[in-house]
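As a starting point, one isolated chain is supplied in structure tokens, in the form predicted on its own.
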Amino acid sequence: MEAVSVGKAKEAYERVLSLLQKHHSWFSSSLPMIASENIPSPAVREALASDFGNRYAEGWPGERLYAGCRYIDEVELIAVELGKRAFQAEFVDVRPISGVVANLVAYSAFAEPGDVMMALAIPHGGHISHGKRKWGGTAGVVRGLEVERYEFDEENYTIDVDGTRRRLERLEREEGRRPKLFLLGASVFLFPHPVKEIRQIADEYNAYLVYDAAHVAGLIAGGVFQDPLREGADCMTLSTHKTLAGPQHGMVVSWGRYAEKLKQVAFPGLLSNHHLHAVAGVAIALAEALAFYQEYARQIVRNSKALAQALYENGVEVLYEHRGFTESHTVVADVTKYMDGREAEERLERAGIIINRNLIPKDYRLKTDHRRPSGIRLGTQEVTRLGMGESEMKHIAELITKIIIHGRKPEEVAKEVAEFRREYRRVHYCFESATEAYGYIRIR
């Protein structure tokens, strides 16, 4: 291998640090509206910069395979107890390092390779971690599950319970296969899922029901959207950085009767060390959720509805107007009257409005390529945490409309976005906010 000079190495080192600062500066003057992201509080960022991130703590608190965990154990147990309170749960595991790993914990605890799992197709809102082997999905590729899709009511953007029941009857009659696991939850999660109704079907097959709350965990902790455990879920999985506004990490939430099974799958089955600085950040985010999220969650939903209504009135084809557009942090629109989803994503990004292209239900029928889908997905959780309300959503809708409908130059709109963002610099719904939301912190 060719030796790299000290000068070249230093050049790369400085380039990386420069790019980090540029990213912070860019997001300080942009509108971050990707539905799977959020801005953590300064306290969470402090946890992520702590020495916890350099340590190991394999196993359960009090049963570690490493020394030096005196304070790490205390923090993890605090996170567990706060999680139990936030989700009214009997068992919480904060060790999964992502929502995908949390899903793998559930798949491994409740199903075996070759078992049938029901999940949403991706154009109907499903996540790639729910997907079948054919599409490279985690459930199929990693756990070897045979994934079958729910029948879907495209008009109302919900699972067709009766159609799904008939589909399962055909599956058993024609192929002799019965479901072992029903998975609910989505990456485009506009409305609550029919948990009680799917629970009834799961009971008929002696199957388990898992609810992936990655997108809506903060809403659930805030007492809005729905309550999966009380509605019949055996287990709830989640990532901790979307509406929960913590660090990028994962959790498993369940009942006491499944505790030992879930713990053993997590370690030693799927985890070694579990990113202890992120666990500390999760504890802080859960404390913030208990203190502030009843209001935060409600404001997110109010903002989503206001944004959707304003876009709709401006001529953007926001989906599901007859259902009030959304009951969550997410808004979905069909932009094919003007451009495809990828072009909309790229033009809006150049204007400082960060959203993502997304498959929508009609793409399932049209077999649209995911690289150029018909839709875009927007999330309000991050701009809400910056202190914005319904009036700001109307202004954001006007800025988006200038790009999608009126064809304004993105660079011109970017100036308006940057000026608008000047008033929204701090994180809200947290205990302390001395550092600006995207302020770069230099510690070297």
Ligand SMILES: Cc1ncc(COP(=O)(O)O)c(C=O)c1O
Second form
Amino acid sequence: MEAVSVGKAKEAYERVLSLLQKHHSWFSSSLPMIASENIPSPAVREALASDFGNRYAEGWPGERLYAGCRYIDEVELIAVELGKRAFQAEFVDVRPISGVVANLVAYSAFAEPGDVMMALAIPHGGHISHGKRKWGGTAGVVRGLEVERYEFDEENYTIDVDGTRRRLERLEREEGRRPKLFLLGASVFLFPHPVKEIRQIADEYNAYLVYDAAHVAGLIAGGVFQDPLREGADCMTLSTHKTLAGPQHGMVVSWGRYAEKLKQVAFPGLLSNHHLHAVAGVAIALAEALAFYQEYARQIVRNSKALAQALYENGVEVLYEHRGFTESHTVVADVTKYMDGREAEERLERAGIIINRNLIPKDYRLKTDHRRPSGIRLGTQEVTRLGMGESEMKHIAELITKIIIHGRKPEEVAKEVAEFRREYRRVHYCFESATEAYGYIRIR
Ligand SMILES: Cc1ncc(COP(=O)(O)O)c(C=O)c1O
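Can you give me the structure for the form predicted in complex with the named molecule, which would complement the form predicted on its own we have just seen?
The complete assembly is shown below, putting the previous chain first.
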């Protein structure tokens, strides 16, 4: 170990703590609109700071390989029961520590290395964990799956079911390969996926169907968007921290007939420690979902539509107007008339509007460099949680328009953003909200 004076070490320590506080204060006066994030309730944050985060509990509740799990087991069983109710599922595993790990559980349970998996290409909304080996995707690199893409109807932002069927027939005729797994779900998830139609195709190939609900889990729990298990999915994987506003963690939701297979690959296959403080947070988030998400999910979708409409009326090229722009928390716009997605992201960030650049379907055809894509992606789930409704979305659209179209100085707009945020301090759609949404909790 290199010798460092106590003073120097303390400096680094202080620096980290002060950066954490700066982050909190920045987010308190910004508009966090990254579609894959959310702000959990103070109760979830309390769970995250608990001693559960320092413990181990390998295995299933009641069959642990560690002592000290008396209360941990009870909490995990509560999370499982609440998960079953929220998704009307026969089997729930709250151990996967993230959405990617939940996907790996499904890949490992339902396919073998070398099997063909169907998934969306990234510019069509797919996630890197669904990706081919050649792109460094988890499915290809870690599980060794041969990923083939769905045919995509760019005009309507949906899977082209007939085109996919023809593509699969060709794959079998010309290469003798048949799909083993159909993966649905996306990171830019504007409209429900054709689960029933893909189920029919999966049945023809005797294949499994997994639905990645990372982005839309909260909407599904709230009874909007779609109901993948009833529509034909064998299994649903999810992150617990996007529209389901819990801690950063994952979950697998499925039918009783797959329980043993899924449990086995999760542990000992893919997990040792499964982040027990997060499991407690997931239980709390699921209780909040059961109590409040019918209302929350509906408001998210109303807000996305209102934001999209207002941006569109202001001249921003929001995609899929003919389909009502979106049925989810996400809105996408093509900004190339003014700048590329990266510049838009940077300028908006300086204005306190935190969004991300994104590949959009035309980038697939144009082979655009993914670092400078044509689009931006906006999520309304977090600002909705701060208590905002449709009229606030109009105001946010104005602020974004000032940056994208009118070329206003971001630092000036940042002042307006901070002023606007003053009135939205607490988390809504939860049981208790005494602490400010982004209040820094000091327990030293
Ligand atoms: C569709 C999809 N699946 C999986 C993930 C990965 O989730 P996590 O970050 O929880 O591993 C994401 C992340 O945004 C996603 O968009």
